[in-house]
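Form predicted alone, single chain, as C-alpha cells, below.
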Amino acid sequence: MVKEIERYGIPIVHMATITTISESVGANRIVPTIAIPHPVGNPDLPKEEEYVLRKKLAERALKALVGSIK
C-alpha cells in the first residue's frame, strides 16, 4: 500500500517493528518502532516516560518525511 500511495505523489513514512518486511515491500522511509503489540509505545513505562518515547518516535517519523520532501 505504501508504494501505491506514493505513486500519487503523497510521501509516506512507514513505522514498523519488523523493518525487513517494510524493505521487502519497497518502503522508502522506514522508522523502526518498539514492539509488535505496542509499536509506538510501552505501557509498562510511567506515563511521562511513555509520552517522551512516543514524541521521539513521532519526531523521527516527521524528520524522515520532511527530509524526503526537500
Given for the second form:
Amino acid sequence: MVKEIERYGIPIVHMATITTISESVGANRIVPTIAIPHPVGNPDLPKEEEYVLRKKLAERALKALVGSIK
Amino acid sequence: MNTIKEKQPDIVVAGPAFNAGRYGMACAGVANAVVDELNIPVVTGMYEENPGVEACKSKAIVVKTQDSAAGMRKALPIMANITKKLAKGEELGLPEEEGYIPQGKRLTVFSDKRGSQRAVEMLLARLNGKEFKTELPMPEFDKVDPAPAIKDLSKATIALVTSGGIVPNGNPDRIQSASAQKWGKYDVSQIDALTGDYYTIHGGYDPVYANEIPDRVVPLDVLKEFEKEGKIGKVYEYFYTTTGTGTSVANATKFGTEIGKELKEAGVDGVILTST
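Structure of the form predicted in complex with its partner chain, given the form predicted alone:
What follows is the entire complex, opening with the chain shown before.
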C-alpha cells in the first residue's frame, strides 16, 4: 500500500515495528515503532508519558515527510 | 539461539510460515542466525509472497508452500524429504525438482548444444508462442521513486492510513479480520481522538491495547493537536483502514492504488501509514 500511494507522488512514511518487512517491500520513509499491538503507544507508561511518546513518534514521521530522499 | 545451541542439532527446521509475514521474518531470523553461527543447514517453508523469503532464501532452503496452513499436508512431505536429504549430506536437485524457492545460485552444467543454438531455439519458441525457459531469469525490481518532501508542513494536509484494522465500533463495512478483501474510510473531521468510538478487528495481534486506546495504532489524537498548534495545516477528513494480516500482495497493491487515487484527488500532501 505504501508504494502504490507513493506512486502518485505523495510522500508517505511507514510507521512499523517490523521495519525489515517495510525495507524489503521498498518503503522510502520508515519510522520504527514500539510494538506490534501498539505501534504508537506503550501501555506500560502512565497515560501522560505515553501521549508524549506518541507525539515524539508522530513528530519523527512528519520530519521524514519534510526530509528529501537522495 | 541458546536453546538451539544446547540441543546441538544437525539440521534446523523452521515454520512453515505460509503467508504470515511476521512469522516468516521470524523464521528467516532464526534461519540466518543458525546458518551463520552454527553452519548447519536450515529448512523452512513459505508462500512466495512472504517477505521472509527474500530475507533468508540465499542461506536457507525455503520450500514453496501455499498461502495458508491449509497447505500443510502438501508442504510437510516436501520439507521432510529435503530435510532428510540434507541431514544425510546428499546434494539437493534443482529448485523446481525438489520444490524449494531458487536461492539465486548459479551451477555449472554441461549442455550438448552450444549457447548460440540454445538462444536461437528460445527465440523461435517465443516467436511461435511456444513455451520456453530462460537460462538467466532477470530479478524483478519494483522500486518507487521517493516522492518529493513536503515544503511547508504548516500548510500541509496529512492523511492517516493503517493496516492495523482500526474501524468504528461494530465494524459497519464488515472489513475482514484477516486476508482483507476491502478497505474502509471514516470521517474523523469532527473528532479529536479515536478512543471511545473505534476498535480493532485485526486478527493478527492482541487487540487489548488497541481496543483500549485505538490512537495507539492510528495517532489521530496527536495529529489533531498538531493541527490546533498550527504545526501541520490539517488532518485529512477521512482516515483509511484495512487489515494487513494474511492479505495478499495483489489486494494490498489494489488497495494502495485506490486509496492513493482518492488522496491525490483530494490534494493530500503527505501520508502516515501505520502497520501492526
